[in-house]
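Encoded as C-alpha cells, the following chain is the form predicted alone, with no partner shown.
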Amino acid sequence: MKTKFKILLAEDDPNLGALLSDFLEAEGFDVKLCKDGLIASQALSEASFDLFYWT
C-alpha cells in the first residue's frame, strides 16, 4: 500500500488555493487547505503534517 504524504496548504487567495490543492491531490497528495496562517497554526497543533507551505 502506498503512503499519501498530508500536506498542510495555507492560502488566502481562494482561487490559487483550490488551483494548488486540486492539483496535488490529483498527484497523490492529502491535502488540508487553510484560508489564513491562523487556521494553519490551529491545524498543525491538531495534527501531524509531512509538509507545510505558506503563501
Second form
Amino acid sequence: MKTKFKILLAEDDPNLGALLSDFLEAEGFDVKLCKDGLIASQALSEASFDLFYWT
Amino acid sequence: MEITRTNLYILISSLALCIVLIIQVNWLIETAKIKEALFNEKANIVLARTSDALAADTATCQKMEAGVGAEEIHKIDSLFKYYMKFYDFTMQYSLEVMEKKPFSQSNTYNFNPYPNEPACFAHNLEDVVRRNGWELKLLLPEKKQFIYEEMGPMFLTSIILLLIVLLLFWKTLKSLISEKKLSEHTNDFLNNMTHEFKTPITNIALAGKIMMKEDFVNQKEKVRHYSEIILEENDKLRLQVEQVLSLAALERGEIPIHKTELDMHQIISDAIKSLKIQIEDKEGIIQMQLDARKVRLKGDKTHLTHAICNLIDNALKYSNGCPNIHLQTSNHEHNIVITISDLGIGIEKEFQKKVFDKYFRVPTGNVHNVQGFGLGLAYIKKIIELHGGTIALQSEKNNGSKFIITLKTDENEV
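Could the form predicted in complex with the partner chain be given as well, to go with the form predicted alone?
Every chain and every other molecule in the complex is listed next, the one we just looked at coming first.
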C-alpha cells in the first residue's frame, strides 16, 4: 500500500488554508491545517509530519 | 546613528551657511571700524588744518594771547566751515577753546567716554597761543549717525539677503525632510499593499486550479463553495482598491462632504452595528457611557460613521485576547468629546505622532499579523478635520490606546 505523505499546514487566512489543503489533498497528501503557530506546535508534538509548511 | 548622504549634505551646507553668516557679520563690524577710523582721521585733519591756519594768521594769534572773544571764535568757526567742506565732512558741530586738562598727553586725541555724549576731538594750540595749555576742541554729536548713514544701505541689504538665504534654506530643508519621509512611507505602503493583495490573488488562482483539476460535474455543492471563495476574495480586492482610491481622492479634495443634521450617538450605534460580526468573532466587550447631552451636529453621515467604525475596528484588531473597548461621550462647552479606549497593545511614544501620517504603520518587523495599509488613521484625521474637529491620542506601550475626538455641536441647542 502506498503511504501518504503527511503535511502540517499553518495558515491564518481561512480561505487560503482551506483551498491549499483541498488542493494538496487532491494531489494525494494527508494535510493537517492549523490556523496559528500555537495550534501548529501542539499538532507537531502530538503527531509526526513529513513536511511543515507555514507562510 | 547612521549618517546618510542626505544628512551629510545637510550638515555640510548648514555649516557652510553658518560660516558665511559669521564672515558676513565680521565684515560688517570691520567696515564699521574702518568707517569710524576714517571719521576720526578726518576730524583730526580738520582740527589740525584749522589750527595751522590760525597759527599762520599772526593778527588773530596776538589777539588770542589776550583772551578769546567773539571775533576770534567767529574766525575759528569760519576756518572750520571751510575745512569741513574741503574734506566733504559736513555735519553739526560745536567748538570750544579752553584750558587743557591735565590727563591729556598727546598732541591730538579723541575720547568718548559716554555713548550719548558727542564725540570730542581736541588739538593743542601751542603754535597759536604762546601761553601753555590752551586747546581747541571740536565736538561732533552726530558721529554715530554719520557712520550709520554711510553704512546704512550696505548693512540693510546684507541683513535682508541673509534673512532670505536663511529662510529659503530652512524651507528647502523642511520640504526635503518631508519628501524623504513621504517616500519612506510610500515604500512601506507598497510593501503592505503587495502583501494584502497577494493573498486574495493566490486564493482566486488556487480555487481556479482546483476547479480545473477536479471533476466537479456531480458536485454542485463544491462548485458553489469555490465560486463563493472566488467572489469573496474578489470582494476583498475591490474593497482594498476602493480604500486606496478614496484616500487618494480625499487627498486631492475630490470627496465632497455632504453635511446633514446628525445625532452623534446614532452614528456611534450605527458604527457598532456594522461591526457586529467582527466584535462577536473576537468575543469583544463594548462598554458604552454616552453622557453627552448636546449630540446634534452638521456632518457627513457616511464618512463620520466610517471614521468611528475604523477606530473601533482598530481597537478590535490591536487587542490581545478578548477586546475590551470603552466608548464614552461627553460635552465640553459647545463640543462633543468622543473617547474610544481599549486595553490593547498600545502605541510606543515615538510612534504616537506618526500614526496619523499617511502610510505609516507601527513597525512590527516583517510580521503582518494585522492587515492594513496604514491609511485608516490618516483618513479619520482628514475626516475629523474636514468637520472642524480634532483627534488626539493617548497611549502607552502594552497599556491600551485612547483616541479622543472633539467635534463642534450645533451651538444653539440647549
